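Here you get one chain, nothing else, as structure tokens; it is the form predicted on its own.
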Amino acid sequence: MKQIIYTEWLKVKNYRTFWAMLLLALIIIPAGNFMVADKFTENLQQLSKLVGNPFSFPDVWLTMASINSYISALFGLLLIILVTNEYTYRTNRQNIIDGWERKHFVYAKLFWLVLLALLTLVVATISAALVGVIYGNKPVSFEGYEYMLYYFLQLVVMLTIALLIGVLVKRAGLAIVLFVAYNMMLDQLLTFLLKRYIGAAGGLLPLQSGDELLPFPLVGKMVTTSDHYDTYVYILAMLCYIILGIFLVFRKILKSDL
């Protein structure tokens, strides 16, 4: 595994587009939480004596969690660019004739898939913590913290499907578009037609399991439903979407050409 990562490293250190593009991806989060805090909470002043702040101990983790989960594509482009430019330079092939496996290029991909989650699961912490220290009024508390990883989990989610569809696709500039098409639109008209004509089923769709475990607190205390499942209903849901995209990446990998 060392050699693996050693490998991958080599691919990248001097990939300036990479470097750009993930301190963007790791700036955006920060930037996102801190504009809507600082925006909504000059206009919360009457609201939050109803609903309380949700910039506040413990509402921030889900309330930054929520906003995290619109804002975090860039990482699928990332990834997708990643396994994209094996194809493109051939240097999937390379590696197979320096003595890899097929499967230690579905590894390769996997740790950055798990890296990537992980950064992005730590600089969202930091930019929660803080903002629930600057603009909150209660003492820093982890209770509701487990919205972070439901977050997380959404995340891992997305990065299996550009995974998936780089590996599938082969080239960057149509799974680009295929995957923002899925991410920005098709799972969320498919949720809607299908919680319109099926019920609460609509809302196990890869990223909507996430979404559904992360509303905007604001919305949820004053919006609510019974067409909801329990919550280990979606987490079961999203760990069956990362076992399935896994397993469809390997199917390829090892069984078609390279």
Second form
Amino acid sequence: MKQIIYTEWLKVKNYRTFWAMLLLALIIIPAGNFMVADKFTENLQQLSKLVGNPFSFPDVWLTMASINSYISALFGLLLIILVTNEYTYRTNRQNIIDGWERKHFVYAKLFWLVLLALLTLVVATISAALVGVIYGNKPVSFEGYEYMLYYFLQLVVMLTIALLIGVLVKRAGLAIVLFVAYNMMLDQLLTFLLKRYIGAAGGLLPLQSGDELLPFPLVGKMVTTSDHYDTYVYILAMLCYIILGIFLVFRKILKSDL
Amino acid sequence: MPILTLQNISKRYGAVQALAGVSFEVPAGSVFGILGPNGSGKTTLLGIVTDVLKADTGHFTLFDKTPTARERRKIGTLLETPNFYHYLSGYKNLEISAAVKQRGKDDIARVLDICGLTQRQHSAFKTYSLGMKQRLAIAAVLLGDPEVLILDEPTNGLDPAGIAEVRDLVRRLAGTGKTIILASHLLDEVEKVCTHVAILRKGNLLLSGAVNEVISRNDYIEIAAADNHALRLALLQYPGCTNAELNGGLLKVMFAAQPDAAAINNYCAQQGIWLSHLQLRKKSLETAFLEITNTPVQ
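What about the form predicted in complex with the partner chain, after the form predicted on its own?
Okay, now the whole complex, with that chain kicking things off.
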């Protein structure tokens, strides 16, 4: 595994696009967090007296996780680029020819998935904590931090979808279009239709499962929806999607012609 | 120990049978030419051997073992096209090759030098000409001085000087006892270096084995006299002569066995024909190849 990570490091070390996108994706988190906190504190002070300050501990974890879940797609694009580059340059073949097992190629890309997710969690945690300290009026507390973990899980689901699309589609352009379309519209649209005609099961779609656990702070507090499963159901759904996605990626890479 | 043993390998792409039950063996130390026209299945075969393609049926061994990445790391392979990260320099690309092959970086300077890329080693791959890309691919093959090389059309994209260099390189490597598997449709590329061949056509293996055993390349003679028609008739009577055809001002005469120029000269003199030209020639691999590949598949 060390050898694989070292090789992946050599691939990106001098890759400017990668660093620019990573930086952008990471900056968006605190930028988004602080922007919302700043605007909200400025404009809605009256409302916050009624429903409480969403930027104080412990609510800040949910607030920030909820905001972050809207602005994380860039990490998916980054992963898609790392994957489809290998197909564009046909280096996915060359890595195998030169001495990787096919599964090593999957490990290499799973490494990115895990690393990007962890990196995001760390940045999001620091950013939310800072917002809580600066805009909140209660002492630091990790109560409610589970919302950050739900966000992390949702991020892993999203990155798994990105990885799967990248591996199946192979071409950067089409993969990005499909991913963005699913991420920004399809998942929500399907959720809307399923919820309307079937019911709560509509909330079990890959990305929606995470969203169900990250309700928009103030609205979520005021509106209690009855068609809602217990938390563990959504967590289980997300874990299933992750396992299924990774299984499909392995199957595709191990069985098909490269 | 055979380096590569193929048993009954078949592969189909939709309606196209790319390989149909191909079996042969590559002995250690041989320079093994895989010959065949475009689309005959050469690259598919090597793709299967390097695990980038999956055979539908059949199996193969490398170094007498079930092939894994460990076996592939002992082989330097250039398959089809040079595959490198466009945004990285030649040197950095070779660093990645070295990492995947689990070899140190200390050999990079040597292989860049052999392939004449030292000057441009820090330029991005995407700025390379076609020939330079191919040279970099050959450099990657040589990395770590592997005992076995697989070269699929290694002279693609090279200029005449480059082609000559690669041929020379293959010859030198063969001289050091390395096993080289060379796929090509350019026969003169193979002619001078190969000890063994496998000939493919439309996915079928036509023949394989040591060059001298499997391809009959008996010498023939080119001959001329004042009256070539009389000469032709006389030679057709000569024992062992299988064919004689007029080709320009010369008569091309084939024999079932190795012809003896002195005896033929003597024979013609006895017939009262005085030769103005007599030369012993070797049938080119190209001619032999065309003869083989033009025969319908049984």
